[in-house]
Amino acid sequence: MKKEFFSTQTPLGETLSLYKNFWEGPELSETLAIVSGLHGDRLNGLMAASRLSRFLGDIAQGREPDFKITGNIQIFPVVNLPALSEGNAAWSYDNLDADRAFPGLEEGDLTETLCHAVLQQTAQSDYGIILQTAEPHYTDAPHIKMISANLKSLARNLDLRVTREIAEFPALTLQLIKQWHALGMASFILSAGTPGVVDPSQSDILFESVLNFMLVTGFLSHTHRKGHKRELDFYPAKNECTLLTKHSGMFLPKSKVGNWLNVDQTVGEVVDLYSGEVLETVTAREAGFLVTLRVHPLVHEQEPVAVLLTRKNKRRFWPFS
């Protein structure tokens, strides 16, 4: 069901409006909040965040007959209508990142007052889901983020294998989903590909991701399928690695996402954006998961350029555990 949870008149006279998708279980039902389009440009979420409503639409139209909607689940596919109308990460009103705003305020600029109805829409939700993409300039491999190293168990639900610990940092405590940790509820965020680029296989990933966790948790339910925790390897924030380049020129990757990096394997090359000559070739100083990586070309002296996720201490969780 489609519901409008925020309007405003825009200085043109024009209404913006939000809506969100809602769907009922029985009755005393745990609550799912899936969110994607914090920023105008992560594509690749609010295309699973669309898909997964249809899907749910076509359950309650009773047109996927071996499936039964078991708990409510709210879908918001587009928080930052203003961005995503101009193909950019931020509103240029007023250029400001959503996904740094929160808790938001009830009066304020739009990108606040929309973050603020987003807070209050999902407060009494018992789990959150964020669909996104990579930060601009960059793209990832399909993985996990949270907060607390003890949602471990219920992150293999989400059937994707690599999880990684978002770091703590000054401006975490204005994103969404700090703001959900604080309220109790167990939230995560899944994050693939590259801003501005739809990629079907990956809106695919991240559809599958969300629809295994709500089998498995209990808010749909099917006549055979049942949903399977998958073995998980789990990656504190202190098991990151970060490439910078030593020269200012392009880059060039060597390498893909989702690959396993060996030590001096390399990453990709800094070369002259004149000349064409090679001015460096970066290269992993640990092994690890290429997780991250720089897909736009011009660099400077020091620019992160791909993350990978180290083996040091990390910690594999199997489906029997």
Second form
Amino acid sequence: MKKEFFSTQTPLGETLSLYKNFWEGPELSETLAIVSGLHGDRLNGLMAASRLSRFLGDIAQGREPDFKITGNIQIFPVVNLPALSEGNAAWSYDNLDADRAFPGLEEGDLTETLCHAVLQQTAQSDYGIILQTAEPHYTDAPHIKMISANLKSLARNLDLRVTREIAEFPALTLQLIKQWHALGMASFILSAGTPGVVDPSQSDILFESVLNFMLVTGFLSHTHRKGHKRELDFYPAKNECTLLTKHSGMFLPKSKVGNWLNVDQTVGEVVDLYSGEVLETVTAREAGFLVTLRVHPLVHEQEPVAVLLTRKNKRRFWPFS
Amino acid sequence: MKTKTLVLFKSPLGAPVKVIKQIFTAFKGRPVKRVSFVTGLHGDELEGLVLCHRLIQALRQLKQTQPEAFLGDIHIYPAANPSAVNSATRLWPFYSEDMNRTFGQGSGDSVPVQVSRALFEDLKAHSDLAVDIHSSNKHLLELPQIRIIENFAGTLVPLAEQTCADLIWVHPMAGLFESTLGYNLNLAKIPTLVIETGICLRIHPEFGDQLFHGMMHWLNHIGVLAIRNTPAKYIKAPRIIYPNQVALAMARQSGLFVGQARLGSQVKQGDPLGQMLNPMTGEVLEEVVSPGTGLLFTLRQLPLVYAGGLLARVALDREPEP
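Having gone through the form predicted on its own, I am curious about the other one (the form predicted in complex with the partner chain); can you provide its structure?
What follows is the entire complex, opening with the chain shown before.
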């Protein structure tokens, strides 16, 4: 169940440990790794991981008699423990973004060794799911992110409609999902909500998504519930439309993530900080699904305030596709 | 000298965020070469700001007294990440973005990435050679050195040999370099030297002197300037080291590292470098000794260390036995 997989001491001699929860299925079962807490402020994932651990613990203890664990499941609720303790995305000691520090180092600075330990613990897994929120200052509609379009069929098991391809960029090499991908693991990021905030409705969505995945992929079985493969809207990276401000000032959103916006529909306004005068109305350049929206009001000129997933070449995947 | 504003964004409160470069053009005709110096990608690395100041000051004076000495163009970008410099932070504040991890295609549209893109395009358009100047993070103090990814060693080592740095460290490629300015410029066929010197948030005038004279010497060597006034005491051939010539001293336990060696000194294997202390119990946890015989070129300055943290690097006089 709960197992320490990394331990060191602080300079003052206190113990600093990382733990995972794990449940074993029958021999030769496949393994699923679930990771949250890469950043100390992405709390919806942490909440969902905690709920999953309690739920799987209940199954293992016989308190959910209709469910059975039929695969190996590992949950790593926290990676960047020092950052979480501080309430920051990264730990102030090294300012290192843990999701830019993979594959890490066996011997090195603490964040690098934490990343190394998590990668080593998960490297033999068949599937990997990272639970996240949007980047700082933004909020995300619940959606799936993945590197390889070949995983579309498997992504349907996650029971979220919107799936977004992760564009290749150089620093991606330093992210956990890319490392998993290079190891041949079927890997996904589930993102929902805003950093620094726990939104129970968003963490419920993450929880239900992973639960459905475990049912359909065979990590859990239930006496009558089978899970389902959902119709999927897959958006290639090239279909993303980022909306930038023209003016600096305060951005006030007038839309909500998760909505479909039509061309010219208002996304928000930029107002002058001193006069309150509306400097600009930001509108949708193209019709699309509003997946990411700015929540922090202060914006520069040319600041990205929204990401739309557009229908250009959009493909819909249904079980028979 | 001409001043050009490269990028100009209005910040939320109206103040401009601008990246400025200073340009010294060839005296006449086409420049033989165009060289760019960049610093301040990390806003807390101040040694580069001093070096750029020294270069701008000297080149301005030279422009007045000996303008014919300029055979090439020199572009100096003294603060590539002005928001971070103003805050003295490594990362671009507000975004917590490491600007030296944003280069290369497809890194997004955030304001830091847009600035990186504009900087990169300007460097590409106006440089035949470049120098990217960094200091270490807050943990380590470094002797002035040129770091070269081994893929580019054939081109870069001969250039670096004329910089009067203490060391040229040729190291293997790693994933983290893929998004850096130096790697991407080298990939774009603009040979770029990456300098690492000193420590963040501090200035070491002796390192600044050494690198200033080194850079002037280098500009002469590559034919961009035609002057011969490098003081003899600064002219030296850097030691070239390869990965198997770097020995590391790592912390075996967490604690408080109190160094007792001097950076730049010649050390023998087993020489004391410092002690690792337990500040709560008064115990000496570990006598830290040199992992080899050679030049001590990196030394820990931030005393609080976690097990596995780097304490020192030694450039070995001899390659270890296989």
